[in-house]
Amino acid sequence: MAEPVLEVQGLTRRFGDFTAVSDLSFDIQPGEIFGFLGPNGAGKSTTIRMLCGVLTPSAGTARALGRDLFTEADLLRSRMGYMSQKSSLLTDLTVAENLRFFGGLYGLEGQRLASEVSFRLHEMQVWDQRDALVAELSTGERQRVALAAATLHRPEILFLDEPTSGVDPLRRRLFWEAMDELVAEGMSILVTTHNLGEADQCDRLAFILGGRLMAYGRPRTLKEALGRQVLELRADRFRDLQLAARRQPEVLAAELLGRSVRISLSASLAPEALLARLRAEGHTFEALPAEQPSLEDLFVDLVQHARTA
């Protein structure tokens, strides 16, 4: 495995008696989209602000691109990019004026600045909005312009903090397509999110809850580690079926999904006996083939274990 572009060890941040982030350790590999997943208030933004130099850590170390992220930040700043949850774009300037402004802050000028602005406008699919005021753009358009601004200097590591918050599904998809293009250019990306659908598109994930790392690895590996299988039962009397399923000893969870009941079982169990028992009780349903649990199943399981602990 190649040397990580970012390696974090024991990262901690306290605010008085409150510990927002506690002893986080993880790494990001070259060309990777690394997802930092957790609910609001879990410590994701605090972590990314420490890595970007906005907050000073209370403890821990971090190395980026072979240098100490905290003591050699000045040498790394031009090689990193950051896009916050709240856009820093200037709303009274046009899209193109914003990009020229931010490009100047990165030290770009002349033909190189003009070339990078043009390239990013096309790549982020906002060329047609280049002369529009930022104040006139939709949330999704603003986010893509902000991503263009954060990548004008072609950073090697890009930090994205909840970049698609409040964005509709279509524009969220366009944003992730743009991220794939950035990775193809050679960037490595750390993206914080609480959207489980987005998280499944990441190469690896870190689940954070209450400032602590709860799970870490590839999405498929994390889901397999749950040791569960999921059955979807479609029924007209789905609420009655849900209650009946919850009474069965081998059922770990039974949740409604539309007009279906989604049942979780141990991966080692054959589901036929359970289905026969439910039918014997008078329930009629269509059972879809067993499937792997989702990231939502993993997330709920982690939250429940944390609350129990």
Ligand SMILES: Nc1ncnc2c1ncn2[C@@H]1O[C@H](COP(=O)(O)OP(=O)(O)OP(=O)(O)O)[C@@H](O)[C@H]1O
The other form holds:
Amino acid sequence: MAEPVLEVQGLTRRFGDFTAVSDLSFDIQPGEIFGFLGPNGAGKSTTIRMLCGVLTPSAGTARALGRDLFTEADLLRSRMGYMSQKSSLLTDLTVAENLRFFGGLYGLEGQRLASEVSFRLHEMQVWDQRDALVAELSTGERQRVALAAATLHRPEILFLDEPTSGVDPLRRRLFWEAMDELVAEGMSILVTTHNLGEADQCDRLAFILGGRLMAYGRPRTLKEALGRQVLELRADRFRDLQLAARRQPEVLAAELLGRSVRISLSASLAPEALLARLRAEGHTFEALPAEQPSLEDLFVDLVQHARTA
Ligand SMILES: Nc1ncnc2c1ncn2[C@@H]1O[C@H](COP(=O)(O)OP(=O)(O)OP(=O)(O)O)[C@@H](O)[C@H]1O
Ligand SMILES: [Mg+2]
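I would like to compare: after the form predicted alone, may I see the structure of the form predicted together with this ligand?
Next comes the full complex, this chain leading.
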């Protein structure tokens, strides 16, 4: 792998005697879209806020673009961009006025400012809204304007905290296309999301729970590492089938999905062996082809595991 653009070691943040982020270590490779996944309160925003210099860490180190992120923050600020979870746009200014304002904060002025604003307005597909007040925009438009504002100075590392929350699937896709363009420009992106479809599109993921890193890697590797198979059985007597499946020791979970039973099966038992056992008990059903577990399976698994631990 190349030299990471960001390398975090043992990052920790305490609020009084509560530890919001605990001993977090990960790195981000050049040109990567790196996803942060975890339930509410997991510590995602707190981590991002420390990396953006908004919040002081209690412990840990971080290097970004070859410099110490915490002691050389002033040298790095202009090379990083941040879109916070709560939009920082000024709602009583127009879209273009907002971008000129934020560009000014980054030190852009004159012709350079005008051309960067125009470039981003087009790229984020909000050119037609340039003279509208931010207060009048839809959520999807507003989020794309916020992304434009965070990237006017062409940062090399971009932190996006839940940029697509409340955005419909079509506009969400538009937002991800814009992120792909930013990566093509040479940016590396850390993005938090609650959307598992989005998480699946990330190059790598960190799954955080209670401030700790629970799983880390490529989405596909993480799903494979779950070591289980997912089966869907269609049956008229689906409730009986669900109970029968739950009695099998290798069945990790059996949930109803319409008139089907969705079974999560340990890798220690072949699916055919399970089907044979259920048939031997007198159950009739139609088995759909086995699937790979989804990120949702991973998510549920980790949360349940943490609860019982
Ligand atoms: N300034 C603060 N003072 C005290 N506790 C805080 C502070 N900021 C965050 N916390 C706590 O730290 C924990 C992590 O919060 P954080 O906002 O990082 O979670 P998150 O993963 O971003 O959640 P969400 O998905 O809801 O945005 C929460 O329990 C929160 O209440
Ligand atoms: Mg958050």
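Residue numbers count along the first chain shown, from 1. Note that this is a predicted model, so its numbers are computed, not measured. Superpose the two forms; the largest set of C-alphas matching within 1.5 Å is the rigid core.
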Open item on the list: Given a core-based superposition, decide whether the C-alpha of residue 261 shifts by 2 Å or more between the two forms.
Closed with: yes
Open item on the list: Superposing on the rigid core, is the Cα displacement of residue 174 between the two forms 2 Å or more?
Closed with: no
TODO: Tell me how far the smaller rigid part swings relative to the bigger one between the two forms, in degrees.
DONE: 15
